[in-house]
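This document opens with one chain alone, in structure tokens, the form predicted on its own.
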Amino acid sequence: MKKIKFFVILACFSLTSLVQSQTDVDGIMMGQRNICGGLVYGYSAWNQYWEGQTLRTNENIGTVSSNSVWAMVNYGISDRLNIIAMVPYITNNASAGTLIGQSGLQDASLIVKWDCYGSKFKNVFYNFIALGGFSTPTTNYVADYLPLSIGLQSSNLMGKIMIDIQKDHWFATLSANATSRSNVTIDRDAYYTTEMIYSNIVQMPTVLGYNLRWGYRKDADLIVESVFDYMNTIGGYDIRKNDMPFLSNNMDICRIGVNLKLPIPLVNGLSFTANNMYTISGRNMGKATSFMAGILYQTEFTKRTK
């Protein structure tokens, strides 16, 4: 029987494209003994995908959509050292065909963010920031079920370097990251990549990423920015014609978008955040458009007094 043609959907490695304040993608640090938490809803959908470098559609699956709800918290150990934790609940569905949608908790992430050096030249402030992170699955979801699986079941180590430059309220932030992924165990004894492999262990290629954002920023309360985001797997292989996708495919994607954060005047520390991202190129990925909206709340722990 002819196999259905699919695409590999990358089900949100981190909160990178969702939240834009005091997270692992911006140059803002949480103050000492301050804490910021929030809930964010995200939606992403595509009906075209790249099979290798060929953009195509597939009436057997129609439109593939992903809904996610993220819980996140960021705590300032000091003004220059923050710790960030987050976990998403994801639901994936296809509008056509017989594939059953998948949902559940995905991967929990823990990230340490260190403002290692900052200085000023004339009226320009710049900071160098280093980050290290770890993520691992929280549930035993099925990974070998793309494009509807909610994740890839690998544990990941991430390292990132970042430079943030600001003059008055105008800024630019450039970052580069690398993610090393553990092997994944699947529920079959053999699989085919470019050759037949008689094993249930899948070696996952390393992922490199680059992110550029620039715009207007007033402290951490008001942010309007443009975003360029690129991800590239080092290794892997293309989806073969008329074949299903696989965990270790070569997944590359380039996206552009806008981010917005606005304070909510009714409550001190409460803010609204929103995001829109559009895929402009890819390899073994869907040409997705994604939206996000969420509420964040920041407060300060005070010292106990007699």
Second form
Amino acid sequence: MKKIKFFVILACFSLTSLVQSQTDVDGIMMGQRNICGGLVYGYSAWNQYWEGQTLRTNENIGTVSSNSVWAMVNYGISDRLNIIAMVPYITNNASAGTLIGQSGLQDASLIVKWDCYGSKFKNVFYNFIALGGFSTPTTNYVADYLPLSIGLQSSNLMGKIMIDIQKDHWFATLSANATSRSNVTIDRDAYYTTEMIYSNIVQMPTVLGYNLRWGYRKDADLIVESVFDYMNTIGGYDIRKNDMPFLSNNMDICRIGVNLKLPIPLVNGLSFTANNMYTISGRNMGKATSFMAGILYQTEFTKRTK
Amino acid sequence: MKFSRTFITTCIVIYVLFSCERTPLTNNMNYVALNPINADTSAGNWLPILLTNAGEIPMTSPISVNSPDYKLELLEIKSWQNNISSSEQATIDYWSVGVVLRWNEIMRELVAKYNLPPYQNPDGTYPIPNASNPLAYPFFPFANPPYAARAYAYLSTAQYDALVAAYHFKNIHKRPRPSSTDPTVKELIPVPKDYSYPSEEAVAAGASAAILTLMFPGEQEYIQQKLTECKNYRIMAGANTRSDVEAGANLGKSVAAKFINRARTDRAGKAVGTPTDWANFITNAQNKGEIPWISQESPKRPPMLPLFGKTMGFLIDTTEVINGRPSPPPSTSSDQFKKELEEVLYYSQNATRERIKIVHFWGDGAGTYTPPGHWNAIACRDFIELQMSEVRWARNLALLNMSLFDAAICCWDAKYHYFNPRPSQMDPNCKTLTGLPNFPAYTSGHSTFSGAAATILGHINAKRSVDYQNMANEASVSRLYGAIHYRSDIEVGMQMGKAIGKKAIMRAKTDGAE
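With the form predicted on its own in hand, show me what the form predicted in complex with the partner chain looks like.
Let's see the whole complex now, leading with the same chain.
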């Protein structure tokens, strides 16, 4: 049931493991007036999920799968200030049971990425990067229908700090982020969490995230890296035995994976990106395995209006 | 150092953004204190439901207001009032909205908490909750819609009879309010200018706690804590003395005992049935040439409370249930059935956001207070505005909940008499927009509940009768939109419900309260 949540997280919180280059998870900045556009396909599926902290299967949902297509664009306002925008279209389905799947355009995100301080010490480059992001639903999709809803309907404010270290072509990037989520209005006027709440408003607990990636990179379009990603919801409650998941559950997830980005020969600025993430632990989430693959195109944006 | 200053500022802004205090959202805490327009001081003459008469359960006379013990009771009030803590004030604010209302809410909360289907055994069978071991998994009860309808009904009817008895004894003992015997006692809430012994609030609380303990035996600690709070509230607020409250709670408990005896023999305890019963439903349907219902859960779950239709209702007896049984649904081999199945498929495949909203608003599935709880919530919101006495609150909720209970009985009788398959069984393309209930389709429980509730509520609160009917229609059609019911299920269910609601109106017109 949690697979959805998995995607929601991708979309709303950290965009981790999506478009992996020059996004909000890496330490790479785009040059001034450079623009990068990307189209990425993602697939994720799980047939086990954590009900609270207990891993289980559910024959009445079988395998929950999610297919998504992400459009993203990244623009270099200056060498030290980039803005990133993205939006996914998501389709979720369960392989068993009677519940109908959901699909639609999910949340649009806008992220400002600021390379606030860089230095070099004994051939090692250090970069401190701060990011701020906002995401909001683009459509009135159903949120209170986990695990098949395509998102959670909250508008989110994300803040992140990042340190990137590079020596020769070897690098490591560590980041920490916090996401504050707006209240969500659901279609019901009462619901039970750990108590009865007579309201159609759901308070969404804050989410913290940590991301560590390390590997080899050459320029901005050849990257091979390992990724460790941890998301921790501060508050929220556990799904009770045999209950349905809910928006304000305490959703945690820890994942590892690999990511790569390769230049596509012959076409300058075109690159291929792919990754594979595997869930190693979680809480109130699906034990998802995900794959992504996409094409990115980067060019200098020369058109000027004088 | 410009960088570090900006960086620190950014961190502070982020910290502030993320540490904003969030206030609780639940909106049942903002109601005003109950101040009845009519104290209903003659409610002792109203017709009880189970009691043979309002004075059936004897009550000893209170100690004299001139006695030293009574003076001590006044001292208890005053010592409390000298130093009311914020949590005590919160207790007063909470209960002063209405004791009958708050106990109804407590039951709704427990229903939601316990409304979870048990997880299967390793061999694919399902464990059955056991009332004598409620704290071991599967927790007792599985508070599904029929169980909940019955629980709400026993709560409201016991409250009502207990309150009729309370008003009867108030007028016999004629003990003045504490503020009349001692002007230095403050009344912190609106208090009717009638008698104090027994405290009708404590009577309702004593009855409520006893019924809740029967229905949710694993929650005794919580229930006792609420009972203590409720009794203390009357004393802290200066409305009653200790003896008003203790005698009241005892009276309430004694009245409830009569209802508990009824509940233990109302046949609901056998509603789960046996594997033989379950097999017979299939054979019966096949013998009629019909395709029998099959659980769509995996592993296949036995049908929910298949013998609940034999339970003793309050408004309708078992003979009437059978005689009033609706005519059969369209045969599973008929053209009409095919047509209705196609309509369900249309709603499954052409869901709009507006229809999904209706489906989910009225879904009331697992983990909720169920459709009967939803109608209690609707009724209570309106009753708050009517500013009724506690006894009228109980009477109106008893009429509502007897209707919902009897609706459950009649509906469950029809469901298992006909054992009609769900749309998803007949066409796997009929994917559902909400959880598929694990029992036969005909007739729709939501429609039967809603027809009954809207009918009796329209009588109680006539100025809203059109609204109630519109709500009932929406609740009913939500099951078709959700692709879990055929049109016949919802239409016939609505008719059944309305007929039960009319039975409740007949009682309402003759119970002495109108």
